[in-house]
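Below you'll find only one chain, the form predicted alone, shown as structure tokens.
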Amino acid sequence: MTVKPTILTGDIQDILDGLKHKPGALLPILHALQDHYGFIPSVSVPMIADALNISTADVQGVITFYHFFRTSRGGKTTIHICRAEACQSRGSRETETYIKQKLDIDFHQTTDDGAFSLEPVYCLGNCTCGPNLRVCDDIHARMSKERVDDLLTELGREAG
């Protein structure tokens, strides 16, 4: 079982103190928080705004603009589905629909057991072998329903 880091305002403050003086500090701060916690804790938004002398709406706007940033804990395993045109032309929409049904989640959501999160990505650089998925740093090509079932079984999810 993975231990989830406790959100401590002291840790957030340490990150802010270390990065707030950098030019364009907002993105490095958000990346550091996400690296530390796996998401951007809501308690950090006013702290970031105060440290950078910007509004909380500005901070929240950046968080919601970039799909990379999460505002809640992700699953133990994140599955990225390529949604670029090349993969779409090779059947990624059907793969996407199938995975969503199998996991009973949509993009930017996490399964009830915390095992999987599902995220869109807009090119994995493996266009001729689509549709493609990425799990951790591994690219899975030519995904079909059967291959999705095999992958989910390998990842510990029953294919039934």
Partner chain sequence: MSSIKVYVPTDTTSVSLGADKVAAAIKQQAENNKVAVDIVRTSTRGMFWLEPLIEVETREGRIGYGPVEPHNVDALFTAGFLEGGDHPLRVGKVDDIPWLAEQQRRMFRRLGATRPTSLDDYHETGGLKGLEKAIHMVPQAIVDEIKTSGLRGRGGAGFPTGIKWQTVLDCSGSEKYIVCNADEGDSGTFADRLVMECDPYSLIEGMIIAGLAVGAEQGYIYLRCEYPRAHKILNQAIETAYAEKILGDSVLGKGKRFDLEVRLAAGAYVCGEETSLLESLEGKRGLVRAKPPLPAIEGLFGKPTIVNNVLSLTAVSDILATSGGEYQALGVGRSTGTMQFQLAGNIKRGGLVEVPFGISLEELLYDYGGGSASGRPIRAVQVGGPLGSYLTEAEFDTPMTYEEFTEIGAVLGHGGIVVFDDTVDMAQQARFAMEFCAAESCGKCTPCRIGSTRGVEVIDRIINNEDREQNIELLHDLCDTMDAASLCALGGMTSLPVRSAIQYFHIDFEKEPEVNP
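How about the form predicted in complex with its partner chain, since we already have the form predicted alone?
Partners and other molecules have been left off, which leaves just the chain.
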């Protein structure tokens, strides 16, 4: 995983200046910030409000409405687990329980060593090959317990 950069208001301003002229610019801005930092830094909120001429409450309201945006730094790797029906029909409930036990965290939490965060997701569109997980932009299919072990090992943490 790449190390996320330190938060500099100059960088944030550059992102804002590049996007604020778009019609309906708020979501593109939030995506750009999260892409860059891995989350939406709190210092950016008043800056966004200022750039778009809306209130900080408006910005905050939008950030909290959408599941994808996060306001704190997560683990080095975030694992999104599909919880939707097609994956359920292929055993995702067991996979979900297994990963939670293995990492000893619940959804929206990060392991003590800061290696992994866990988030739910409702469908990754790979619905014939569940249970599915997403790590960065990669989708991992047919995630049995064995394949979860392999993946976690591959992601830099000894299974067990």
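Keep in mind it's a predicted model, so treat the numbers as computed, not measured. Numbering follows the first chain given and starts at 1.
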**Pivot point of the rigid parts between the two forms (hinge, one of 115, 73, 108, 56)** = 73
**Request:** Would you pull out the angle in degrees that the smaller rigid body rotates by relative to the larger one between the two forms?
**Result:** 20
